[in-house]
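The form predicted alone is given below as one chain in C-alpha coordinates.
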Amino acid sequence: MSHEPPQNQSQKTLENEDDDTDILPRRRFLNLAGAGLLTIGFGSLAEGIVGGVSEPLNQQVETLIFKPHQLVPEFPLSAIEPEKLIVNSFRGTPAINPVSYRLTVDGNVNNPLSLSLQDLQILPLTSMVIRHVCVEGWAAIVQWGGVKLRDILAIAQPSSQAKYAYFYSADGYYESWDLDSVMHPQTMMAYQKNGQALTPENGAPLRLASPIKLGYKLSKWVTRIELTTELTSKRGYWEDLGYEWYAGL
(Lines of atoms letter the chains of each structure in order from A and count residues from 1; the text may use other names and numbers.)
(Lines give C-alpha, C1' and ligand atoms only; values in the text may rest on other atoms or scores of the structure.)
(Ligands and ions follow the chains in the order given, each with its own letter.)
Protein backbone atom coordinates (compact mmCIF):
# COMPACT_ATOMS: atom_id res chain seq x y z
CA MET A 1 0.00 0.00 0.00
CA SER A 2 1.19 3.52 -0.63
CA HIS A 3 -1.63 5.98 -1.24
CA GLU A 4 -4.43 3.51 -0.62
CA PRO A 5 -6.46 3.61 2.62
CA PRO A 6 -6.13 0.63 4.95
CA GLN A 7 -9.28 -1.46 4.73
CA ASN A 8 -9.16 -2.52 8.36
CA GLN A 9 -7.48 -0.20 10.82
CA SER A 10 -7.16 -2.93 13.43
CA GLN A 11 -5.21 -5.19 11.08
CA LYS A 12 -1.64 -4.18 11.95
CA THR A 13 0.33 -7.42 11.68
CA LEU A 14 0.97 -9.91 8.96
CA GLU A 15 2.17 -13.49 8.87
CA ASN A 16 5.04 -14.59 6.66
CA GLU A 17 3.52 -16.75 3.94
CA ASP A 18 6.75 -18.69 3.49
CA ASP A 19 7.43 -19.94 7.00
CA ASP A 20 4.36 -18.97 9.05
CA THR A 21 6.43 -16.85 11.40
CA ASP A 22 5.62 -13.28 12.35
CA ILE A 23 7.48 -10.91 10.03
CA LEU A 24 6.70 -7.91 12.20
CA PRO A 25 8.03 -8.97 15.64
CA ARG A 26 9.47 -5.55 16.47
CA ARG A 27 6.25 -3.72 15.67
CA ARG A 28 4.21 -6.19 17.70
CA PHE A 29 6.64 -5.78 20.60
CA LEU A 30 6.35 -2.00 20.42
CA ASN A 31 2.56 -2.12 20.30
CA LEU A 32 2.45 -4.32 23.39
CA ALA A 33 5.17 -2.48 25.26
CA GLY A 34 4.15 1.05 24.38
CA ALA A 35 2.09 1.88 27.45
CA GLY A 36 4.04 0.06 30.15
CA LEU A 37 7.65 -0.38 29.10
CA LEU A 38 8.08 3.19 27.94
CA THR A 39 6.88 4.72 31.17
CA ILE A 40 8.88 2.32 33.32
CA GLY A 41 12.07 1.81 31.36
CA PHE A 42 12.26 5.00 29.28
CA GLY A 43 10.79 7.73 31.42
CA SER A 44 12.01 10.59 29.28
CA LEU A 45 10.46 9.06 26.18
CA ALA A 46 7.07 8.85 27.83
CA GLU A 47 6.89 12.64 27.69
CA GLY A 48 6.11 12.17 24.00
CA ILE A 49 2.66 10.87 24.92
CA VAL A 50 1.72 14.43 25.82
CA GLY A 51 1.70 17.17 23.19
CA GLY A 52 4.47 19.67 22.77
CA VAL A 53 7.29 17.42 21.58
CA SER A 54 8.92 17.73 18.18
CA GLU A 55 9.10 14.01 17.41
CA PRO A 56 6.37 11.37 17.44
CA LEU A 57 6.76 9.00 20.38
CA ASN A 58 7.12 5.95 18.20
CA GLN A 59 10.05 7.57 16.38
CA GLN A 60 11.84 8.11 19.69
CA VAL A 61 11.39 4.45 20.56
CA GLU A 62 12.15 2.92 17.17
CA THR A 63 15.23 5.10 16.72
CA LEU A 64 16.72 3.12 19.59
CA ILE A 65 16.22 -0.09 17.58
CA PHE A 66 16.71 0.99 13.97
CA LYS A 67 20.13 0.28 12.49
CA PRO A 68 20.54 2.73 9.60
CA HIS A 69 23.25 0.75 7.81
CA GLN A 70 21.97 -2.81 8.33
CA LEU A 71 20.62 -4.38 5.15
CA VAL A 72 17.31 -6.20 5.05
CA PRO A 73 17.68 -9.67 3.45
CA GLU A 74 16.54 -9.71 -0.18
CA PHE A 75 15.00 -12.43 -2.34
CA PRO A 76 16.05 -14.10 -5.61
CA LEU A 77 14.32 -13.04 -8.83
CA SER A 78 12.50 -16.38 -8.86
CA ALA A 79 10.62 -15.34 -5.71
CA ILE A 80 8.86 -12.36 -7.33
CA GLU A 81 5.06 -12.46 -6.87
CA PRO A 82 3.66 -10.16 -9.57
CA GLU A 83 0.06 -11.16 -9.00
CA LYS A 84 0.17 -10.27 -5.29
CA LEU A 85 1.02 -6.57 -5.60
CA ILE A 86 -2.40 -4.96 -5.24
CA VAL A 87 -2.92 -1.66 -7.05
CA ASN A 88 -5.11 0.67 -5.02
CA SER A 89 -5.60 4.38 -5.54
CA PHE A 90 -5.81 7.48 -3.39
CA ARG A 91 -7.41 9.98 -5.75
CA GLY A 92 -6.97 8.07 -8.98
CA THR A 93 -3.87 7.91 -11.16
CA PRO A 94 -2.54 11.38 -12.03
CA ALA A 95 -1.57 12.13 -15.63
CA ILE A 96 2.16 12.93 -15.70
CA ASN A 97 4.12 13.60 -18.86
CA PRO A 98 7.42 11.73 -18.39
CA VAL A 99 9.16 14.11 -20.82
CA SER A 100 8.34 17.25 -18.84
CA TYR A 101 8.50 15.54 -15.43
CA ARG A 102 10.85 17.02 -12.83
CA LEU A 103 11.80 15.89 -9.35
CA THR A 104 12.46 18.89 -7.14
CA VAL A 105 14.75 18.47 -4.14
CA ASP A 106 14.83 21.54 -1.90
CA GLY A 107 14.44 22.81 1.64
CA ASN A 108 17.43 22.43 3.93
CA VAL A 109 19.90 21.56 1.18
CA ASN A 110 22.92 23.44 -0.10
CA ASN A 111 22.31 22.53 -3.75
CA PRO A 112 18.60 22.49 -4.70
CA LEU A 113 17.82 20.17 -7.60
CA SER A 114 15.36 19.90 -10.46
CA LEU A 115 15.93 16.51 -12.06
CA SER A 116 14.34 15.08 -15.17
CA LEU A 117 13.69 11.37 -15.49
CA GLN A 118 16.66 11.22 -17.85
CA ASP A 119 18.85 12.89 -15.21
CA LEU A 120 17.81 10.23 -12.72
CA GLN A 121 18.45 7.40 -15.15
CA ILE A 122 22.02 8.62 -15.67
CA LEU A 123 22.73 8.01 -11.99
CA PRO A 124 23.86 4.51 -10.92
CA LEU A 125 21.01 2.00 -11.22
CA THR A 126 20.33 -0.15 -8.20
CA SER A 127 17.96 -3.12 -8.04
CA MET A 128 16.46 -5.02 -5.13
CA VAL A 129 13.93 -7.80 -4.66
CA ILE A 130 12.11 -7.14 -1.41
CA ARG A 131 8.83 -7.80 0.35
CA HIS A 132 6.33 -4.96 0.09
CA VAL A 133 4.21 -5.09 3.26
CA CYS A 134 0.83 -3.41 3.50
CA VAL A 135 -0.88 -2.53 6.76
CA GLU A 136 -4.07 -4.02 5.27
CA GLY A 137 -2.60 -7.48 5.87
CA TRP A 138 -1.15 -8.48 2.49
CA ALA A 139 2.40 -8.61 1.14
CA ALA A 140 4.13 -9.16 -2.19
CA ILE A 141 7.73 -9.83 -3.20
CA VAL A 142 8.66 -7.23 -5.82
CA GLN A 143 11.74 -6.19 -7.76
CA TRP A 144 12.32 -2.45 -7.79
CA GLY A 145 14.92 -0.65 -9.86
CA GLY A 146 15.98 2.95 -9.56
CA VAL A 147 18.31 5.32 -7.74
CA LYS A 148 19.31 5.13 -4.10
CA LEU A 149 17.82 8.14 -2.40
CA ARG A 150 21.05 8.83 -0.59
CA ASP A 151 22.78 9.17 -3.99
CA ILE A 152 20.33 11.90 -4.93
CA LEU A 153 20.78 13.65 -1.61
CA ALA A 154 24.55 13.46 -1.96
CA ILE A 155 24.14 15.80 -4.92
CA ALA A 156 21.66 18.03 -3.10
CA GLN A 157 23.97 18.23 -0.07
CA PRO A 158 21.66 18.33 2.98
CA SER A 159 22.50 20.94 5.58
CA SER A 160 23.71 19.78 8.97
CA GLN A 161 20.35 20.85 10.47
CA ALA A 162 18.23 18.61 8.22
CA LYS A 163 16.41 15.88 10.16
CA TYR A 164 13.36 14.97 8.07
CA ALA A 165 12.25 14.62 4.46
CA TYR A 166 8.79 15.40 3.13
CA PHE A 167 7.61 13.65 -0.02
CA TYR A 168 4.96 15.37 -2.13
CA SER A 169 3.07 13.54 -4.86
CA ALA A 170 1.31 14.67 -8.02
CA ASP A 171 -2.07 13.56 -6.64
CA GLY A 172 -1.79 15.61 -3.43
CA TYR A 173 -0.54 12.77 -1.22
CA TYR A 174 2.21 13.68 1.26
CA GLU A 175 4.52 11.78 3.59
CA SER A 176 7.42 12.50 5.92
CA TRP A 177 10.36 10.34 6.97
CA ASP A 178 13.24 10.61 9.42
CA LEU A 179 16.52 11.31 7.64
CA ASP A 180 18.21 8.09 8.85
CA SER A 181 15.53 6.03 7.10
CA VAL A 182 15.82 8.19 3.99
CA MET A 183 19.57 7.54 3.88
CA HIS A 184 19.24 3.78 4.38
CA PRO A 185 21.06 1.98 1.52
CA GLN A 186 17.86 0.15 0.50
CA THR A 187 15.68 3.25 0.26
CA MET A 188 15.32 4.21 -3.40
CA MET A 189 13.38 6.26 -5.87
CA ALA A 190 12.17 3.57 -8.26
CA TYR A 191 11.34 3.84 -11.95
CA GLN A 192 11.31 0.09 -12.65
CA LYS A 193 9.18 -2.79 -11.34
CA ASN A 194 9.92 -6.46 -11.99
CA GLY A 195 12.44 -5.59 -14.68
CA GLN A 196 10.08 -3.37 -16.65
CA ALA A 197 9.42 0.36 -16.75
CA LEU A 198 7.22 1.42 -13.86
CA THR A 199 3.57 1.81 -14.87
CA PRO A 200 1.46 4.85 -13.92
CA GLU A 201 -0.73 2.67 -11.69
CA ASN A 202 2.33 1.67 -9.68
CA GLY A 203 3.61 5.22 -9.32
CA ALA A 204 5.42 6.19 -12.54
CA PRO A 205 7.45 8.12 -13.31
CA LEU A 206 8.96 7.86 -9.80
CA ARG A 207 7.99 6.32 -6.47
CA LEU A 208 9.52 5.47 -3.12
CA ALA A 209 10.53 1.86 -2.48
CA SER A 210 12.12 0.41 0.64
CA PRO A 211 11.96 -2.75 2.78
CA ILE A 212 12.16 -0.78 6.03
CA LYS A 213 8.73 0.91 5.96
CA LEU A 214 5.10 -0.11 5.63
CA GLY A 215 3.45 0.50 2.28
CA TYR A 216 1.62 3.71 3.13
CA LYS A 217 5.01 5.40 3.63
CA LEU A 218 6.07 4.48 0.07
CA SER A 219 4.68 7.39 -1.89
CA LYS A 220 3.84 7.10 -5.58
CA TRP A 221 4.20 9.83 -8.24
CA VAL A 222 6.73 11.78 -6.18
CA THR A 223 7.41 15.24 -7.59
CA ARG A 224 9.14 16.97 -4.68
CA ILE A 225 11.38 16.05 -1.75
CA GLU A 226 11.76 18.76 0.88
CA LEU A 227 14.30 18.43 3.68
CA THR A 228 13.32 20.10 6.94
CA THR A 229 14.66 20.65 10.44
CA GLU A 230 11.38 19.65 12.09
CA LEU A 231 8.02 18.09 11.48
CA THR A 232 4.99 20.27 10.97
CA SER A 233 1.45 19.53 12.11
CA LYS A 234 1.04 17.66 8.81
CA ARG A 235 3.14 14.50 9.01
CA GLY A 236 1.53 12.27 6.41
CA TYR A 237 -1.92 11.78 4.90
CA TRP A 238 -2.80 8.65 6.86
CA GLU A 239 -0.73 9.59 9.89
CA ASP A 240 -2.76 12.77 10.25
CA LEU A 241 -5.83 10.52 10.44
CA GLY A 242 -4.33 8.47 13.28
CA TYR A 243 -1.92 5.99 11.74
CA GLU A 244 1.57 5.37 13.06
CA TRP A 245 4.14 7.87 11.82
CA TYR A 246 7.38 5.88 11.90
CA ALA A 247 5.82 2.71 10.42
CA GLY A 248 9.08 0.77 10.49
CA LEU A 249 9.45 -2.94 9.74
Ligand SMILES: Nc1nc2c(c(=O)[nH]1)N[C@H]1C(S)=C(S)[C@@H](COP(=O)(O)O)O[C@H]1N2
Given for the second form:
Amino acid sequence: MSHEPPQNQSQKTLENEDDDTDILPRRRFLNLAGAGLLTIGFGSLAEGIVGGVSEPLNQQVETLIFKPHQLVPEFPLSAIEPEKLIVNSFRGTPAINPVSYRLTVDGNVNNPLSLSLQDLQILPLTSMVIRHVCVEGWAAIVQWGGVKLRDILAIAQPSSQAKYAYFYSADGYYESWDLDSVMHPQTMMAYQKNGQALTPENGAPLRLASPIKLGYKLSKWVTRIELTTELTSKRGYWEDLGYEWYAGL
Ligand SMILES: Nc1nc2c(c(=O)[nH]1)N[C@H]1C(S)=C(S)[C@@H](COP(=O)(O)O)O[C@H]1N2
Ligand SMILES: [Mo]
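For comparison with the form predicted alone, produce the structure of the form predicted in complex with the ligand.
To see the whole picture, the full complex is given below, headed by that same chain.
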Protein backbone atom coordinates (compact mmCIF):
# COMPACT_ATOMS: atom_id res chain seq x y z
CA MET A 1 0.00 0.00 0.00
CA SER A 2 1.08 3.57 -0.39
CA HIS A 3 0.07 7.08 0.50
CA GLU A 4 -2.03 9.13 -1.85
CA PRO A 5 -0.04 12.18 -2.84
CA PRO A 6 -1.96 15.18 -1.46
CA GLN A 7 -1.43 17.09 -4.67
CA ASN A 8 -1.44 15.94 -8.21
CA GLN A 9 2.29 16.06 -8.62
CA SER A 10 4.21 13.55 -10.62
CA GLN A 11 6.70 11.43 -8.75
CA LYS A 12 10.24 12.58 -9.00
CA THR A 13 12.93 10.05 -9.55
CA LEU A 14 15.79 9.85 -7.14
CA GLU A 15 19.05 11.02 -8.65
CA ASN A 16 20.96 10.46 -5.54
CA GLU A 17 20.57 6.73 -5.01
CA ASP A 18 23.35 5.34 -2.97
CA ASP A 19 24.60 1.85 -3.44
CA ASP A 20 28.26 2.59 -3.01
CA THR A 21 28.77 1.73 0.61
CA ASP A 22 32.40 0.80 -0.02
CA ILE A 23 33.87 4.01 -1.34
CA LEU A 24 35.00 5.48 1.95
CA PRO A 25 38.61 5.38 2.95
CA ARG A 26 39.07 2.74 5.62
CA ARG A 27 41.33 5.19 7.41
CA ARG A 28 40.52 5.25 11.09
CA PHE A 29 37.96 2.54 10.53
CA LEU A 30 36.37 1.30 13.69
CA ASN A 31 38.14 -1.50 15.36
CA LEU A 32 35.71 -2.69 17.96
CA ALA A 33 36.82 -6.26 18.29
CA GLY A 34 37.21 -7.44 21.82
CA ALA A 35 37.33 -3.95 23.26
CA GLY A 36 34.73 -4.67 25.94
CA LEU A 37 32.95 -1.53 24.88
CA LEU A 38 29.61 -2.41 26.37
CA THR A 39 30.85 -1.85 29.86
CA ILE A 40 32.52 1.51 29.42
CA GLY A 41 30.95 4.93 29.59
CA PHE A 42 29.72 6.92 26.70
CA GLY A 43 32.57 9.43 26.61
CA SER A 44 35.26 6.79 26.62
CA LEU A 45 33.31 4.85 24.02
CA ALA A 46 33.50 7.77 21.61
CA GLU A 47 37.15 8.37 22.37
CA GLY A 48 38.29 4.79 22.52
CA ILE A 49 36.82 3.90 19.18
CA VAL A 50 38.62 6.56 17.19
CA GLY A 51 41.86 4.75 17.69
CA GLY A 52 43.19 6.59 20.69
CA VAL A 53 43.18 9.95 18.94
CA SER A 54 40.81 11.65 21.30
CA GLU A 55 39.29 14.66 19.66
CA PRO A 56 36.69 16.32 21.82
CA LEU A 57 33.19 16.39 20.43
CA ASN A 58 32.38 19.71 18.89
CA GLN A 59 30.32 22.17 20.87
CA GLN A 60 27.15 21.93 18.81
CA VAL A 61 26.95 18.16 18.94
CA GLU A 62 27.84 18.10 22.59
CA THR A 63 25.03 20.57 23.25
CA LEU A 64 22.60 18.33 21.38
CA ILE A 65 23.75 15.21 23.17
CA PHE A 66 23.38 16.72 26.61
CA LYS A 67 20.34 18.80 25.78
CA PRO A 68 17.42 17.89 28.07
CA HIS A 69 15.21 16.50 25.34
CA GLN A 70 11.56 15.92 26.13
CA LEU A 71 11.18 12.17 26.50
CA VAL A 72 8.11 10.52 25.02
CA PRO A 73 6.52 8.14 27.55
CA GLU A 74 7.03 4.50 26.61
CA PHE A 75 4.66 1.55 26.95
CA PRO A 76 5.05 -1.71 28.86
CA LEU A 77 5.90 -4.84 26.85
CA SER A 78 2.33 -6.05 27.42
CA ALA A 79 1.03 -3.17 25.29
CA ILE A 80 2.74 -4.35 22.08
CA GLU A 81 0.29 -4.80 19.18
CA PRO A 82 2.12 -7.22 16.87
CA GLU A 83 -0.67 -7.54 14.32
CA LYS A 84 -1.25 -3.82 13.94
CA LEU A 85 2.01 -2.80 12.26
CA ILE A 86 1.08 -2.74 8.59
CA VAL A 87 3.92 -3.20 6.12
CA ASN A 88 4.05 0.00 4.12
CA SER A 89 6.64 0.00 1.33
CA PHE A 90 6.41 2.15 -1.78
CA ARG A 91 8.52 -0.15 -3.93
CA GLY A 92 8.57 -3.63 -2.39
CA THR A 93 11.29 -5.17 -0.24
CA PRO A 94 14.89 -4.79 -1.48
CA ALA A 95 17.23 -7.78 -1.21
CA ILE A 96 20.11 -7.00 1.15
CA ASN A 97 22.89 -9.41 2.05
CA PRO A 98 23.43 -8.93 5.80
CA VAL A 99 27.04 -10.11 5.54
CA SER A 100 28.17 -7.53 3.00
CA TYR A 101 25.81 -4.86 4.33
CA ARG A 102 27.47 -1.65 5.49
CA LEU A 103 26.02 1.50 7.00
CA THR A 104 27.91 4.50 5.64
CA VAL A 105 28.03 7.64 7.78
CA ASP A 106 29.57 10.53 5.88
CA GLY A 107 29.18 14.13 4.79
CA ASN A 108 29.89 16.73 7.47
CA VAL A 109 31.56 14.39 9.91
CA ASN A 110 35.17 14.33 11.09
CA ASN A 111 35.28 10.55 11.21
CA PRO A 112 33.41 8.90 8.32
CA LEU A 113 32.20 5.41 9.12
CA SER A 114 31.45 2.21 7.29
CA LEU A 115 29.79 -0.09 9.82
CA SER A 116 28.97 -3.76 9.44
CA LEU A 117 26.11 -5.29 11.38
CA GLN A 118 28.68 -6.79 13.72
CA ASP A 119 30.10 -3.33 14.40
CA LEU A 120 26.61 -2.04 15.18
CA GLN A 121 25.79 -4.94 17.46
CA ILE A 122 28.82 -4.20 19.64
CA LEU A 123 27.41 -0.77 20.43
CA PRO A 124 25.02 -0.51 23.39
CA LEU A 125 21.65 -2.08 22.63
CA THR A 126 18.61 -0.03 23.64
CA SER A 127 15.01 -1.08 23.59
CA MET A 128 11.85 0.99 23.55
CA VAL A 129 8.13 0.31 23.26
CA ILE A 130 6.54 3.18 21.35
CA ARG A 131 3.65 3.98 19.05
CA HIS A 132 4.31 4.01 15.32
CA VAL A 133 1.89 6.40 13.60
CA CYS A 134 1.27 6.39 9.84
CA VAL A 135 -0.45 9.39 8.22
CA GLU A 136 -2.73 6.98 6.45
CA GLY A 137 -4.65 6.60 9.67
CA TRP A 138 -3.27 3.56 11.43
CA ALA A 139 -0.98 3.14 14.40
CA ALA A 140 0.69 0.29 16.26
CA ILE A 141 2.56 -0.09 19.53
CA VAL A 142 5.89 -1.70 18.69
CA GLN A 143 9.04 -2.63 20.53
CA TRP A 144 12.23 -1.68 18.74
CA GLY A 145 15.74 -2.76 19.68
CA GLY A 146 18.86 -1.15 18.28
CA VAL A 147 21.47 1.53 18.66
CA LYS A 148 20.78 5.15 19.53
CA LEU A 149 21.64 7.29 16.56
CA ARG A 150 23.40 9.75 18.87
CA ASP A 151 25.78 6.95 19.91
CA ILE A 152 26.69 6.33 16.27
CA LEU A 153 27.13 10.05 15.62
CA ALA A 154 29.27 10.47 18.71
CA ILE A 155 31.75 8.20 16.94
CA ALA A 156 31.35 9.85 13.54
CA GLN A 157 31.77 13.29 15.13
CA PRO A 158 29.62 15.70 13.16
CA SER A 159 31.42 18.89 12.22
CA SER A 160 30.15 22.11 13.74
CA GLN A 161 28.46 23.08 10.45
CA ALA A 162 26.27 19.96 10.32
CA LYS A 163 22.55 20.78 10.58
CA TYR A 164 20.69 17.98 8.85
CA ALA A 165 20.93 14.26 8.23
CA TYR A 166 19.91 12.57 5.01
CA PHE A 167 18.95 8.91 5.20
CA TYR A 168 19.28 6.89 2.01
CA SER A 169 17.64 3.49 1.68
CA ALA A 170 18.26 0.46 -0.49
CA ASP A 171 14.85 0.80 -2.18
CA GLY A 172 15.54 4.38 -3.34
CA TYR A 173 13.64 5.97 -0.45
CA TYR A 174 15.26 9.04 1.08
CA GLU A 175 14.50 11.30 4.02
CA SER A 176 16.06 14.33 5.69
CA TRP A 177 15.89 15.20 9.38
CA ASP A 178 16.96 18.10 11.58
CA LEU A 179 19.98 17.25 13.73
CA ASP A 180 18.15 17.90 16.99
CA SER A 181 15.61 15.15 16.21
CA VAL A 182 18.45 12.89 15.09
CA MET A 183 20.17 13.40 18.46
CA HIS A 184 16.99 12.77 20.45
CA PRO A 185 17.69 9.96 22.94
CA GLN A 186 14.71 7.96 21.61
CA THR A 187 15.80 8.08 17.97
CA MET A 188 17.49 4.82 17.06
CA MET A 189 18.70 2.62 14.24
CA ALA A 190 16.74 -0.55 14.94
CA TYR A 191 17.65 -4.14 14.06
CA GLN A 192 15.06 -5.83 16.28
CA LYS A 193 11.27 -5.69 16.37
CA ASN A 194 9.13 -7.08 19.18
CA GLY A 195 12.07 -8.99 20.64
CA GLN A 196 13.12 -10.67 17.42
CA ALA A 197 15.45 -9.91 14.55
CA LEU A 198 13.91 -7.32 12.26
CA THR A 199 12.31 -8.93 9.20
CA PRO A 200 13.12 -7.78 5.64
CA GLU A 201 9.59 -6.32 5.14
CA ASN A 202 10.00 -4.16 8.23
CA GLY A 203 13.37 -2.80 7.12
CA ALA A 204 16.12 -5.32 7.93
CA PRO A 205 18.94 -5.09 8.42
CA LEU A 206 18.58 -1.54 9.78
CA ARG A 207 15.82 1.05 9.99
CA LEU A 208 15.03 4.27 11.79
CA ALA A 209 12.70 4.13 14.79
CA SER A 210 11.59 7.09 16.92
CA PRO A 211 8.48 8.17 18.85
CA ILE A 212 8.93 11.81 17.78
CA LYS A 213 8.24 11.47 14.04
CA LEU A 214 5.49 10.18 11.76
CA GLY A 215 5.91 6.81 10.03
CA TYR A 216 7.13 8.16 6.71
CA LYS A 217 10.18 9.75 8.40
CA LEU A 218 11.21 6.30 9.70
CA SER A 219 13.25 4.97 6.81
CA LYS A 220 13.65 1.24 6.38
CA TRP A 221 16.74 -0.43 4.80
CA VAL A 222 19.00 2.53 5.60
CA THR A 223 22.40 2.20 3.89
CA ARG A 224 23.75 5.71 4.25
CA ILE A 225 23.46 8.63 6.65
CA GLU A 226 24.87 11.83 5.22
CA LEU A 227 25.21 14.90 7.41
CA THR A 228 24.75 18.17 5.56
CA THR A 229 24.74 21.90 6.19
CA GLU A 230 21.66 22.49 4.04
CA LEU A 231 18.53 20.90 2.73
CA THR A 232 18.38 20.50 -1.02
CA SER A 233 15.24 20.65 -3.17
CA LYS A 234 14.93 16.93 -2.36
CA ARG A 235 13.85 16.67 1.24
CA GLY A 236 12.20 13.27 1.37
CA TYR A 237 10.23 10.86 -0.74
CA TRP A 238 6.80 11.89 0.61
CA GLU A 239 7.82 15.47 1.37
CA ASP A 240 8.71 16.03 -2.28
CA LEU A 241 5.15 14.92 -3.09
CA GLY A 242 3.70 17.53 -0.74
CA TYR A 243 3.87 16.09 2.78
CA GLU A 244 5.16 18.10 5.69
CA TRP A 245 8.92 17.96 6.33
CA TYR A 246 9.19 18.13 10.13
CA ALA A 247 6.42 15.56 10.64
CA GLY A 248 6.64 15.65 14.43
CA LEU A 249 4.37 13.65 16.71
N1 LIG B 1 12.81 2.66 2.68
C2 LIG B 1 11.52 2.87 3.00
N3 LIG B 1 11.23 3.25 4.25
C4 LIG B 1 9.95 3.46 4.62
C5 LIG B 1 8.89 3.33 3.70
C6 LIG B 1 9.21 2.91 2.38
O7 LIG B 1 8.37 2.74 1.50
N8 LIG B 1 10.54 2.69 2.07
N9 LIG B 1 7.60 3.59 4.10
C10 LIG B 1 7.43 4.45 5.30
C11 LIG B 1 6.07 4.49 5.85
S12 LIG B 1 4.94 5.47 5.07
C13 LIG B 1 5.76 3.86 7.03
S14 LIG B 1 4.24 4.05 7.78
C15 LIG B 1 6.72 2.94 7.67
C16 LIG B 1 6.09 1.56 7.77
O17 LIG B 1 6.96 0.68 8.41
P18 LIG B 1 6.59 -0.87 8.40
O19 LIG B 1 6.46 -1.29 6.94
O20 LIG B 1 7.70 -1.55 9.11
O21 LIG B 1 5.26 -0.99 9.10
O22 LIG B 1 7.94 2.84 6.96
C23 LIG B 1 8.39 4.04 6.41
N24 LIG B 1 9.72 3.82 5.91
MO1 LIG C 1 3.23 5.76 6.60
